[in-house]
Amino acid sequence: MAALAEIRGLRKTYGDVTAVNDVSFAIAQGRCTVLLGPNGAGKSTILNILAGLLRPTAGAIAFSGLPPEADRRPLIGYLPQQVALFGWMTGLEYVRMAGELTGLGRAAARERAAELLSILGLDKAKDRRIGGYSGGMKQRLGLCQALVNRPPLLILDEPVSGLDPGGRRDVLDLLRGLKDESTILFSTHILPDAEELSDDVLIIRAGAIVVDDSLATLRARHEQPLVEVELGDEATAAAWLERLSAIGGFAERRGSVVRCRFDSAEAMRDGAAAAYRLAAAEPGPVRRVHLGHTTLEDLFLRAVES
């Protein structure tokens, strides 16, 4: 599959302090990548000299077809984590000095602002002053502005951050739409969305890349089926921890839940009796029991916990 981008070697350093450690990775043309990791792992420092905002100590970006020296900026749309806006502007006028610093007209600058100011629900809005905006709105209004110029590459940090769950399911959509027209590569601390949405996951830890591979694929490498019991409290389900740590798989306490994963269906169902005939004996302690499969969130604890 054809790289919008390359990543080679890629570092940063604050004085002592090393942000990003010899990061090399690829991303796909007309795929969404997630770029997933704790608080502090080196994610928006990524994101930032992708997007030319932070100058990289080391390291080479290549995108296909610019010449190595040529301004990649006008490819890309960027969406930070913080997003930066006047609050004396309106939305409108906002979204269409975004379209205008890209390169657009200032009649295409205003019909595109329009248009993704209705798309992304703030059309009643925007008239009205940034100032006055919540902070969803703000959230949704930074996305138009990265998407004015209809780049090639989307780059989001966080882009449903600060989003109400109906405002979010309509960002989610929303780039689910694009991916037709852009790349997109982006983070969160969503999991699901992340599962949801992404072709491919690189994931960071303390700087560097521990995981680079596509979603179907670590599904298919790392998926394992899981028995999950729900318990009334925590101590009753550090009871049962013990419990299903002795029906085999690798048994596991989040809180009030337990599960417990296997390496086969046929494991699975076992384990998934045994769970059903303790829940039997004991029914007052127990809220539910679940069979299913690990998740992205899985992995994604077990890489940057080892």
Second form
Amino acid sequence: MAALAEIRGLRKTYGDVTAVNDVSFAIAQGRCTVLLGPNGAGKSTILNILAGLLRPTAGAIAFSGLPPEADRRPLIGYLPQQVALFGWMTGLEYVRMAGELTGLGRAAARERAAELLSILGLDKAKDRRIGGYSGGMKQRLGLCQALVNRPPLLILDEPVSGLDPGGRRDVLDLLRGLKDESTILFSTHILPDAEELSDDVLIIRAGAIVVDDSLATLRARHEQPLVEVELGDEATAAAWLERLSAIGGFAERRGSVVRCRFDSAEAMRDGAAAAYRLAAAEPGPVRRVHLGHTTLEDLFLRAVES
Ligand code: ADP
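Form predicted together with adenosine-5'-diphosphate (ADP) structure, per the form predicted alone context:
Next comes the full complex, this chain leading.
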């Protein structure tokens, strides 16, 4: 897979705090890469360095086709964690200004701003002051700003954090549409979102990369079939943990959900049949029996906690 950018030996220290420690990875052209890690792991630092807002202590960033000393900012659209918006401006004025700042002429900036506002569903609000926009609308406006110069690489720092479920769904759907035509690198804490959008996964812990692989490879390597029993309350969870432990596999409890992971689909089928029999015999506390697979969240927890 052709790399759009290669990051080698990236390091950033603040006094005696090492925020990013010898990080190397490639961003594959045309793919969507998610950067995951607990708070303080170094995600924003890496994204700020890539976006050209922060100087690394050491390391090199090479963009395909660009000399090392060249300004890479024209190649990047960046949505920071907190977008600086001016409440007194209208949406159209703001995106037009962003366009002019990236070097578009007045007419081109106006045309591009109107086009993006329409694509991102802000057509009706474009002449209203930003101060009256909802959180989801502001985030979409931030995306307009990031996309204004048709960047080959879109960097998004927690693009859905702070949004209500409707705003989050809007932004996820937009990103899914953008994904087909752009290279995207984004960070998030929301693992189902990472799983929905990303092709490639980077997990960092304490400034260092601990997982760097495609989602497909991670699934093939780590995914395990499982049976989950969701209980109406936690009072019966201990008894259910014992029952599921007795049907084989590896049983564990997460709040009012008791689940059992298996090494093979055959073992899971036998386990599921046993779990359904148990649930039918004692239907009261059981809300749901679910057959599925472990998720990126399981892998993430293992990678950052081990
Ligand atoms: P994340 O985005 O994964 O939450 P950050 O990149 O914001 O992590 O931070 C990584 C580490 O660097 C943290 O320990 C954080 O406290 C530290 N850090 C970030 N910015 C600064 C700064 N300006 N001065 C000192 N320490 C900082």
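As the structure is a computational prediction, the values presented were derived from the model and not from experiment. Just so we're on the same page, rigid core means the largest C-alpha set that superposes within 1.5 Å between forms. Positions refer to the first chain, counted from 1.
Engineer: Residue 205: with the rigid core matched between the two forms, does its Cα shift 2 Å or more?
Structural biologist: No; that C-alpha moves by less than 2 Å between the two forms.
Engineer: At a 2 Å cut-off on C-alpha positions, does residue 248 qualify as shifted between the two forms after fitting the rigid core?
Structural biologist: Indeed, residue 248 is displaced by 2 Å or more.
Engineer: Would you tell me if residue 276 moves between the two forms by 2 Å or more at its C-alpha, with the rigid core held superposed?
Structural biologist: Residue 276 C-alpha, core-superposed: shift of 2 Å or more.
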